[in-house]
Structure formats: structure tokens, C-alpha cells
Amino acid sequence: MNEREELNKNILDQMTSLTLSSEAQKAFDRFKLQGLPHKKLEDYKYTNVDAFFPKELSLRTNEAELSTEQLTKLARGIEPHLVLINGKVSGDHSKLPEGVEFQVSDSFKSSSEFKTDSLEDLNLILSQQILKLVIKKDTSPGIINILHLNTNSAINTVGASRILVEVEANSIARIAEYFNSPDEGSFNRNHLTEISVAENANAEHIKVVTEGSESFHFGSVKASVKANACLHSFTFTTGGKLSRNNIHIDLDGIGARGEVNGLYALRGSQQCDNFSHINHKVERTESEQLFKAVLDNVSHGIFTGKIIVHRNAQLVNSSQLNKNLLLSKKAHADTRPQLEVYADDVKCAHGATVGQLSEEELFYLESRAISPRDAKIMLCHGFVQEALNKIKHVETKKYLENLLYTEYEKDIHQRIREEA
């Protein structure tokens, strides 16, 4: 028996103790036939998943709160408004505004059909809480920060959580999920975000990741956008030892929009694979997607991303690109900018870069009297600027900005500086 097939088994012995809901039952089945993703799958084929589980993995994770000062060491400066801790949700650091109906049970059935994979099942198996947020018709409550955070006592576990969120018709939904844990230890972390936007709702939906440099990030986002709704979507990440990000958007009504963005700044053998899936089942919808990656050291970003136009889906308008910056030559990027269109009358388009610094922009500035040093900082800086302007929440948007300067640009412009 291999490794592969050694965590698999100890995935499915420490799940038949489990109680299971119906639907949990049914995802069961389906991991016992497929067990963890592996490399020869497509949608897997950069990403070998199992590597960076620990062989002794445990399942379930203890059940721990955290002090008023120990939380906001792990917040960053966040104040939230949901916080979960190991996976389950801490009364005593969350008070949600009004407007944003909350309810916690261990079964909750999708508003929505959506294929899943086997890390997705795992995720429904696992979840003892499953949070259901509700945007109230014709609200606006502002911007609802919730915090994932780990304690020591989930190291070398699965900490499994999921949150339904169902934005009612004519409101405004602002969420921003921030996924921190302890810089020291292992952890593994399986989270999945489902989101319903109403008729004439507009919603923005804000991920970050900065676990710790040992940890292993699994996220979903999936969402349907109904008749003249919209859907911002942006996954910031810059923590984690692997992060893998699936995100699939239906657009099930006429005039339905959705806006899915991303940046992922990585360095040491940080990998962060993004998998994209955009789906335009009726006419007259639109999508825009923009993902960029600063890849340094030996680090690995990965782009799949997919637009799906379906028969009678005519009058799409659809634009779709990712742009990689290598800032060192062992650096490594993939991408995969993918289009299937079964329509006649559509506006598609799609593309991919990957590439250094351009020699002529840095003579460009250079020739303004811009040293060397400070031209490529400048453009590094603007690189990034691009996709963070794609935020709506003009707040979080600085707090990523100073964000992404504390944890990464600081020292890249460091290593500028020494080597000018």
C-alpha cells in the first residue's frame, strides 16, 4: 500500500464513526469512490494534493475559544463581526449588524445544485456547523468581516467549515472572509462559501488568505446570480504552504454580472493554484475576470480558468485574463485561460502573460531620471495595483493594500534596494 493510499484509508476508517446527515451520507459515497484529488486528474494536474496532508491526520479538531488579546493578535488590525474558531463559531467575539439574519445548524440544504469534487465532500462530511446568513430584502448593512482563525490544538487536523449566504432581493451585501492562523505548525483548513444573490441584488465577496507558512488552504466559493444581479468576487492570497481556490459562478439570469478577481503574491515553495469556473446558462449576462500573480524564490502560481457559454445563452459579453510576474528565475508559472462557447452571437475573449519586468518600462522610467532601484519598485507596486483597484469596499481595499505591503512587498523591496 502506497502513501496515497494509506491517507486515504485513514481518512475512511476515522469516517465511519461519524454521524451523518443525508446529504453528508451522499458526499460520503462519493469520496469512498473517488478519495483525495490527485495529479492525473485535469482539474488537479499541478497540484498533488495528498503531499501535504500528514500521514497521522486527524480528522476532527478540539473545540478551544481564545482570549480578547490572543484574537486580536490573530485579527491584524480586522475587526470582526463573525468570528470561528477550529472551525465552529465563538458567541463570545461575534455580534452581526442588523439586517443579517444568523442561524447555526449541522444541516442546511443548498439553495443550488453544484458539482462538487472530492475535496468538497470532505468539506460537507466534516463541517459539525453549518452557518446560514441571510441580507434581508432591500438592506444595505455594510461590510460583515468574518475571521477563521486556528488555535494550536487544530495542528496536524482538518478544520472543515461552511457558510450559506443568501443576499435577498434588492439589498447589498459587503462580506469579507480572512482565513489567519499561527505562523508555527501545521494546519489544514477545508472551507466552503456558497452565496445566492437575489433579483436586483448587488453583492461583493472578499477572501484572504495568510495562513502560516506550514499550512495547507482548501477554499470554495460558489454562487448564483439571478435576473439583473451582480457578483464581485476577489481571493487575495499571500499565506499557506499550498493554497488551492475553486471558484464557480452560475449566471442563471437575464442581466446577471459577475466580476471575479484575484492576486496571489508567493515566495520561498509557497504554490497557490487558482481554479476558475464561470458559467453563462442564459442570454444577455456578462463576466469580467482578472487574476494576477507576483511569483519570487521557487514559489508556484497556477491559473485555471474557465467560461462556459451554453446554447442559448446569445448576447454574452465575456472577458477573461491572468498576468504573472516572475521575479525570479526559478519561479514557476501555469496558466490555463479556457473557453467553451456552444452560442453563436457572443463577445468572448481571453489571455494569459508570464514574464519579468519589461527592460523597456524600466528604461522608460529610468530615462525621468528614476533610479534603477526605484523603477522597479514603482512598476512592482503597479503591477498589483491593478487587479487590488478591482475592490469595491473602498476600507478593505487599504487594509489589503497595507496588508500586501507588511507581508510581502516590505522585504521584496528590501532585497531591491540590496541588490541596486
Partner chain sequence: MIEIKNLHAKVEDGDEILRGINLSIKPGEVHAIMGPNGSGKSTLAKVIAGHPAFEVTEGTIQYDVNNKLTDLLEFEAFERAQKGIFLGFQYPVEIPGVSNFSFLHESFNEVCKAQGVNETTAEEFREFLKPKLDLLEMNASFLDRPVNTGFSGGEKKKNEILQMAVLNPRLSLLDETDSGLDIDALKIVSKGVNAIKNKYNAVLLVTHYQRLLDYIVPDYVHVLSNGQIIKSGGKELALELEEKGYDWLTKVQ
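Take the protein just shown as the form predicted on its own and give its structure as the form predicted in complex with the partner chain.
Left out here are the partners and the other molecules; the chain alone remains.
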């Protein structure tokens, strides 16, 4: 048996002792056939997950408790409404806003048919709780901050969790999920959020990956947007040793609209793989996508953006752009914008760029008396700001602007100032 087979067998062996719901059993059967994803799979061409599933890895996370002081520290300035510690909800620390219905169950009922990859199957098998949030019809409860924390007792375990969000008709939902884990120790996180946005509803989902520097983050967002509803999705990644963000949006009703944006700012030897799939299933749907990458040192940024326009989906408008800024010689960008169009009366465009700051833009600023170094700083900042400007919820946007500046940009600006 080779290494890969051993790995998969190890995982399967650990799972046989679990009691599974009928849905989870189906996922188990699928996983048995496919095993962990690997580089020969087109969808996982650039991501090697094996390193994060060592033999000693336990598939069950240990529960833990946190004091309020500890929590505040780990929350890094966020006021959380829902707290999950090592994948399990913490009743003590959670308080949801008025009007948001909350349930916890251990069986799974998905509202849509989504195809899954093996890490998503693993999520279904290993999630010990399914959390469900319902934003009731015609309400607008304000921001819901969900904080996913890992404590040291979660090292060498897979922390799996799953949240279903139902945004009912005509309501406005704003949800931000923060994924934090300590820098020391290797954490393996597997999380899936499923969102259904009913008619005329307006939802924003912001995912913030600020995991520790030795961590593996697998996060999947699957959404179904119904008639005349709108979903704004934003994926912000600065943390984790290896992160894989799956985003799958089905535009299911006439007039549905999806905005799928993201920013990944990496350094050292971080790797972030963003895999997005936007499905225009019916006519008159619209999608817009902007993903921006800033890659420093020897980091590796990956973007795959599939846009599929089904045969009867006429009068669809779709535009997609992935821009990569490479700050150092050994930084590496891979980008695959993909367009599959089966309907003819549509307007679809996509684009990708990789490179440094534009000479023309630099000259424009310099011709306004701004020194070359300041011009560079201004443009680097403008580059990330354009992506952050897509976030609708103002406080979250400001928080992330600040976070990005202190954790990432500050050092880069300093380096530019010190350049010869």
C-alpha cells in the first residue's frame, strides 16, 4: 500500500466507529471511493492536502471552555454573537440578535442539491452538530458575528463544523464568520456554511480566514439564491499555512444576483487556493466577481473561477476579474478563470492579470508631485482597497481594513520606504 492509500485507510478506520445519519452515510460511501483530494484531480491541481492529515491526526476534536478574558483576547476586537470552540457551539458566550432563530441538531437536511468534493463529504461525516440560523421574513436583524476558535487542545485533531443559514423572503442578513486559531501548533479546520437566500432577500456573507500560521483551513460556502434575491460574498484570507476556500453559488431564480469577491494577502510560504463556482441556472441572472491577490516572499496564490451559464439561461450578465500583484521575485500566482456558456443571448466576460504595479499609474501619481516610493505605497494600498470596497457592512469593512494594515500592509509599506 502506498502512502496515499495508507492515509485514506487511516481516516476510514477512524470513521467506522461513528454513528452516521443517512446523509452522512452516503458521504462516507463517497469518501471511501475517492479518498482525500490530490493533485491529479483537476479541481485540486495546485493543492496538496496530504501534509495536514498525518497518521496521528484524530478525527474528533476535544471540547474546551474559555473564560471571558481568554475569549476577548482571541476575539481580536470582534463582538461575537455566536461562538464555536473547537467546532462546538458555546452557549455561555453566544447571544444572537433579536429575531434570529437558532437551532442545534445532529441530523442534516440540506435545502438544495449540491455536488460535493471529498473534503466536503468529510465535513458532513465529522460534524457533531449542525447549527441552523434563520433570519425571519421581512426582518433586518443587523450584523451577526460568528467566531470560530480553536484552543490548544484541538491540535492534531480535525475540527469540523457546519452551519445552515436560511434568509427568508424580503429580509436583510449580514453575517461575518471569523476563523482564528493560535500560531503555535497545527490545526486542521473543516467548515461548511450553507446559505439559502429566498425571494427578494438581500444577504451578505463575509468569511475571514485569520488562522494560525501552521494551520490548515478548509472552508466551503454553498449558496442558493432565489428569484430577485441577492447575495454578496466576500472571502478575506491572510492566515493559515494552507487554506482552501470553496465558494459555490447557484443562481436559482429569475433576477437572482450574486457578487462573489475576495482578497488574499499572503507572505512567507503561505498558500491560498480559492475555488469559486458560479452557476447561472436560469435566465436573467447576474454575477460579478473580483478577486485580488497580493503575494509576497515565496507565497503561492491560486484562483479558479468557474462560471457556467446553462442552456436556458438567456439574458445573463456575468463579469469576472482576478488580479494578482507579485511583490517579490519568488512569489507564485496561478489563475484559471473559466467560462462555460451554453446559452447564446448572454454577455459574459472574464479577465485575469498578473504582474507588478502599472507604470502608467505610477507616472500619473508622480506627475502630481508624489515621490516614487509614496506612489508605490499609494497604489499598493489602492490595490487592496478596491477589493475591500466591495464589502457592504461598513463596520466589518473598517475592521478588515485595519486588520489588513496592521498585520500585512504596514510591513510592506515600511519595506518600500526603505528601498534604495
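By rigid core we mean the largest C-alpha set that fits within 1.5 Å across both forms. Note that the structure is predicted; figures quoted are calculated from it, not measured. Residue numbers count along the first chain shown, from 1.
Annotation for G35: C-alpha shift under 2 angstroms between the two forms, rigid core superposed.
Taking the rigid core as fixed, one finds a CA shift for Y44 smaller than 2 Å between the two forms.
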